[in-house]
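Okay, so here's just one chain, in structure tokens, the form predicted on its own.
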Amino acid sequence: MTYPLTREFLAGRLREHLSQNALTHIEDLIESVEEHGDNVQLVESGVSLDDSHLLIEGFVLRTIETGERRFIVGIHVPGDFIDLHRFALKRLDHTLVSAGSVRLGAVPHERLQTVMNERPDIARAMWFATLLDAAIHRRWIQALEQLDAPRRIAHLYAELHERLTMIGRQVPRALRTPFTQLDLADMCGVSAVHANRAVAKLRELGIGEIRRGDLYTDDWDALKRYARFDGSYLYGHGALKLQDD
């Protein structure tokens, strides 16, 4: 079975341990599919809604704004539940914004409540997805603390390359994204000027070239070494992996 809406949920991680019955049940959780264009507020901070959303296609940014400053504190790729934690919290302390065109699957909270009550196997998968978000967030904090701006940007693309590869989306030489230079700056906690210099540094080193959000490289391993990237925190490879060899 192909599961057209949810086939990338936890792919490369816990999905391989779920039964066909569980995978079918997860697919059936989707009540409707929404499509949105670029830079749309999908979920606004502080607003209570009665559903959560699985990202089917595209990229979604987690953003926090203080005054006139915007901070991007997370990126979602296809297969991610972008606001599963809203089932418990009801309201988010951040806003979810589309980056380019996106497709979302809406899951009513009443269906999630039934999962919690009747399907502990699926509830565990949902819990794992939420904990994975937290693991990624911790690594972003570490990168902001330990890496300079060029390495932070390299780390962002290294992580995206790993996450997309895990869900079966092969990224050969080019990783294409709708991100702007300002997006990169807000992801890395630097000014647009510093982000521009960091992008230039990657090009000068021959690590990779970023053009209109797309990163081109002939050597992903070299880029990951430069970024000091260790993907164990994504729980697909390395010491923390869940799959058997």
Given for the second form:
Number of protein chains: 2
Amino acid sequence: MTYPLTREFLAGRLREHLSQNALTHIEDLIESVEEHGDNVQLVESGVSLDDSHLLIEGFVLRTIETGERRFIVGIHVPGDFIDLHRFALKRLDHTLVSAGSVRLGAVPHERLQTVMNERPDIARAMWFATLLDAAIHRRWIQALEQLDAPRRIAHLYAELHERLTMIGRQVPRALRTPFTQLDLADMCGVSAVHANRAVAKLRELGIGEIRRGDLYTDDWDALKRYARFDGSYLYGHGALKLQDD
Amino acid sequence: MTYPLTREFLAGRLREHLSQNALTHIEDLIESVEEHGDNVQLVESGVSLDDSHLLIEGFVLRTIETGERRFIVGIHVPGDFIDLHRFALKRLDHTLVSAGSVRLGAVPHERLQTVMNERPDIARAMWFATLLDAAIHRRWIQALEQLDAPRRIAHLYAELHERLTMIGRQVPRALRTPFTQLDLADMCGVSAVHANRAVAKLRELGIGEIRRGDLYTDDWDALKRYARFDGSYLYGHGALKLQDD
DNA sequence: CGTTCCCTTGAGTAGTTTCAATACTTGTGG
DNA sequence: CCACAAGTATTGAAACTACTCAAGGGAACG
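Form predicted on its own already given; the form predicted in complex with the DNA follows:
Every chain and every other molecule in the complex is listed next, the one we just looked at coming first.
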């Protein structure tokens, strides 16, 4: 069983507790695979409104636009259902944008409806996935309340490091992203100029070197310590691990 | 049908789309009612770990504590399920604390399990409720990224005004809360001293007067404009309203 | 009627913003 | 293969926002 499309869904989290049967069922939810280039608005574009989408490859940003400025309120990595909540909410309060090129798996809402009615085990996993998003949101709130700009950027990469590791993508010394410094600024709620200075400070401190979105470090622990990062909110195999019930 | 305990659950949002049967079933989920005083840690205290809780009366804060400092990452008003996600996550990444005295309705997880298996309509409403929390989290992230301290405080009260109105509690001229300025500071990610100056600025600008947590204003629209508040993220009866499906 | 918590104010410091100018990178067409 | 354009990154200076430390004032509760 390889599950080429959904292999990373909840990997490192609840996935290990799902039955083979459920995993196969989840793989079969994907009706089609779509590819998109950089900076594509995934909601208005070719993406159907009656589907929800699993991110298979690449990064997706959740943004809120206000005429003047863009705010990034979340990042998604492969294995994340990026708009599962649209199935329940019908509309989104924000925009989904690709960062770099992406591959998405489309799941028709009628199939999700069937899951809700007939497969409570899978429904619960879906619910769990959206709750993970909420837990990440809470940490972002706290990071914005607690940290200065350099630490916010470090926290961002620390979280990505952890999330990528959980889905089995090891990040030895370089974490590659397509993010510009303006993207980092919009994620951290600071100006682009200040994001640049924050990046420079991380370099000076020896915490990590960010070049065109790629972070290079040889001491992830030091980076995480600097960012006051504690990954338990990601509900991976650790302190807050989901117990067998 | 009055539903004395759960009358405010999803009121102004999905509630109107639920059947009488479902509403009765939801009311019957509540096994017992608990009362707690001010500043009680609801997770460690008398509150059972095998229950989730509906807030019936009062305010509850979601906080993350870090030895040195406390960060508030969310507020709950009556009608909110404050720890519904514990049913799915089993553990929480944060703490729930009463702000002022509260009444909670306890729902045993076994009843929720039955709902998940047998009542997809109610399960979906529960899911919807946790997604609303996530939408509010996203707006908080954006508010922290976008707004200065006085506007953050104004946004906070604007949101509370809207949420209380949705559950049928009109807020004509005074919005009463038990929040201290230190609470406001911890919600907005600023120091207590600065929260005080922000409150003073709102007063000087004629936006609103906050005295011991109670906000007095005679122009809610002006306050919301000042805070750049747009309530569509709350998924009430408006632009982003849930369509009949 | 005093203690305690909460609010207020002042002064100096640190973090962040804006505006503005300059360099580096990448991709494209000649 | 070079030249240019567009996007991205860097740096400086002045203004603003927010922080800390510190002290004093006010309101609620016993």
